[in-house]
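Only one chain is given next, in structure tokens, and it is the form predicted alone.
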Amino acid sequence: MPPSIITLTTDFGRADTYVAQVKGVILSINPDAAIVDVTHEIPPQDIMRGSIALGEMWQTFPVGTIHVAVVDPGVGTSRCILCAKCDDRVFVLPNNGLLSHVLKAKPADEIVELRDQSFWRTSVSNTFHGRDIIAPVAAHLSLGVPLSKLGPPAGDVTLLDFQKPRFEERQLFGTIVSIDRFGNLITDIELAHLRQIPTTEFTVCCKQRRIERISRTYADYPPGTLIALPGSQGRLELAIVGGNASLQLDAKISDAVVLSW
């Protein structure tokens, strides 16, 4: 059998030893685990951004992958930690909304609360459940421990209250939900929304800037041009050819994007 894949998505950054500690715990239990760093640059305590990151990448990994996510401003409180199975992938993460975009795509087959402490580290810090609970549980899962051994079925699963794009008369209202390192503005407007527009002639407006047509690639227009195009995540993106749309438009997450026809 190939080594079990465990992905890590956190807000830990790279300046401290937190990521290394999590990896050390996993490898101490399963030295053959294949650990994949998705990102450790989620903005601190930004659960929405963590949920979006999970939603973007989890289905690109093979079945059997274990996805660990730690963006946990409530660490040490009464919030529980979940283990969920969804489309033959497993998620270990706090019950704080991180699972929202995964469940938006696919319902869970099974969700349990982590209660059996025999799968945790002996000493558990109130400030580092990612190392002391989530990491060892993920490692045990990679060795074949079933979800049912970890704890009882979960009660209420916390879901983020994110707005969905909405249609009004001859307009579609969306928002920027992510900004990548190139400064591209990724919206929550999906291809399915675009297909509902009864014409191909519409304008896209963001931060009082207008775009008159949808591009096919980033290179369809000269450098410096503001464009809109369907991105790799299946959502409408705004970009500056050869530039940084976020900086040039002074745009940020939650800013409005409006399509009119």
Second form
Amino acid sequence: MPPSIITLTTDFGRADTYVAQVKGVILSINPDAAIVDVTHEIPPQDIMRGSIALGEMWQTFPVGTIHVAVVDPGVGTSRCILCAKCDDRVFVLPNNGLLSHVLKAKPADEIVELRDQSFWRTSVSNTFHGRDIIAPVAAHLSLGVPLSKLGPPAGDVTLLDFQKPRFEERQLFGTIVSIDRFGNLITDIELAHLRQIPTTEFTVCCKQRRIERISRTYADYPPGTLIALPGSQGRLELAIVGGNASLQLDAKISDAVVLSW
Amino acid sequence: MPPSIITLTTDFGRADTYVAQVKGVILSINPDAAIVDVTHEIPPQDIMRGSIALGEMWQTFPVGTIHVAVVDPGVGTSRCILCAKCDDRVFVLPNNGLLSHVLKAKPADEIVELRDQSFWRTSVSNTFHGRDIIAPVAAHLSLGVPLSKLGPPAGDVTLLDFQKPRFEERQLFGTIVSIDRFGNLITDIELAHLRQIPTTEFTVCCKQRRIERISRTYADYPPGTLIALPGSQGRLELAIVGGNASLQLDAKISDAVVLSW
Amino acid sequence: MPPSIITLTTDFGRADTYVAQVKGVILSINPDAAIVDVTHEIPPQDIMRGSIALGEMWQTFPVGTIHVAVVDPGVGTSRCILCAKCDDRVFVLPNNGLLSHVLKAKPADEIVELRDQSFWRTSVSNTFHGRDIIAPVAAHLSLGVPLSKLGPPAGDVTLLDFQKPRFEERQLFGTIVSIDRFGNLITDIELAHLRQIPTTEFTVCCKQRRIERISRTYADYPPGTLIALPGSQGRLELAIVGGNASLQLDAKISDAVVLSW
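Can you swap the form predicted alone for the form predicted in complex with another copy of the chain?
Full assembly next; the chain just shown is listed first.
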């Protein structure tokens, strides 16, 4: 039997020992768990970034993977913790919007609220539920405990309120939602949106810069050229060949990107 | 049989290949070892931070875990390397104070000095004992080699000289010992110290700021409020709700925290 | 049977989910693969740094290890992707020079060009071959697929053009090729070069600073002393005892280091 995979997406950073404490608790319950760090560099308490990160990678992992996410400014308050099953992957995370981008892609088959404390650490702090509730629950799930044992069906699931790209006359209005290490600007304009544009002759505008055409790779034009291209995340990206579009355009998350034809 | 867990706590950073070289050596001896990165962001040669990191996380790992720590400004000099057993976990690290916070929590059951070179790499450099001595010894330990084979009982174990909180009249004097990614200020004042205060009506002072009461979570007060709370590491923490106490108070490690009643 | 080890060396950083997507794809094909992060901090698109990183660590891993490297400014263009076998380790990487330092150490026994798309993801993007081609191929290799199934023998293998140290009269001219987290300056002068110097009385010059002798460890001289020493990577290093040579000398990669006698 292959090992159970548990991924971790948090805002803990790598300098502190919080991540290690989570792993120690998981491995104390299931020493065979295969733990995979997704990222611990979500900006502190930035639930939107955490939700986007989950949305980008969860389906690349095999069926049966348990995805843990902890970006939890409300730890210890009345916000509950969810365990959800979507497309045969399982999620354990606070009910604060972190699941939004996953649910945008696929409806959940089952969502429960963690309630049965026998799957938690004996002593639960008020400030580190990642270690004291989420980690042990993930470990028990990896040993085969079904969701229904963890608690009752969840009530309201908190969803983030994110803008969607909108068409208006001969224009499509989108937004930069991620900027990667290379300075590439990743928009919320999906390939399906592009296919709705009635022509291939459109221009892309961002930060008062105009891009005349869609490129195929990062290297089809000479260094320094500002290009737009369908990116690996299934969304329109803006990039500078051999450069850093974010720095060179002074572009930030939430900046507008407009397509016109 | 579950895989042997070997954790790594170093000041190597993640940009260089030093960590990978350590892992390569371990896996060459025991390909089944489950290696867990605790942190490689200990500030260069900061033995105190390394000792605190070990102290925070070692007991969250299961019995049998081998904890490796390398913060080793004296590499290649006469300082020896220790292998210690505490509470059924095993530590391999230079004898330079790194074990201090572990020993503060639990006395060691056995400490030896690494001497038998047959458990080392064939060729040992003078500047990278983490790769050439500590990694292969940890790997051999994970295969069942007993401590007594590695060398004779250790002589003096170097301990760091850290201040402890002290009571004085109606005051308790503590110190900031860690600052986490969120800017939370973690003191050396333990919950046991708080229980010795004869009243629940005390004030906390730090950097000429006064906190009137102890909070339960990071979110019990409005954003911007400076709070003190019993943290997940079992010690008193100072935090700013939704903010960064370290930046906003200009507080640093070693700054004083005083409780008065 | 021990798990197959797959190492990852990339310029993806750790904040984005690119690394996780690569891991998800690998684990979807071989859930038992033991994935080891070497580093994801190669400066964006810096093939030379990637090649040096591979060169430093590949032989510390056991025979059978699969080393994946992705620093790939030409992704999606006509550059092909290689799978090479050297000294019983296997490499999967773009044909852009990344393999240079490995091939400098050992000639390849076999190099093929990835061509058979049945070992790739069903849908291949133009901008993320690390996830869509290299990751699945590495996973299939870890399940025992032989190189010869992946594609035909490779044509020209791209090699970086790096200077070598050169002797000239009573001098040896070298270059700083790496700077580590401690600020140590690692040169391309190998111990074999030092053995060719007909005397042990030589001086080392760098950034107009003169070092009179070779040290054995980082701690043989008082703090602040600028020293040269044979480093753990088998090359001459410059360091400042208890300090940061890179900062204090304002030394950078490519700066000259000259030995005179």
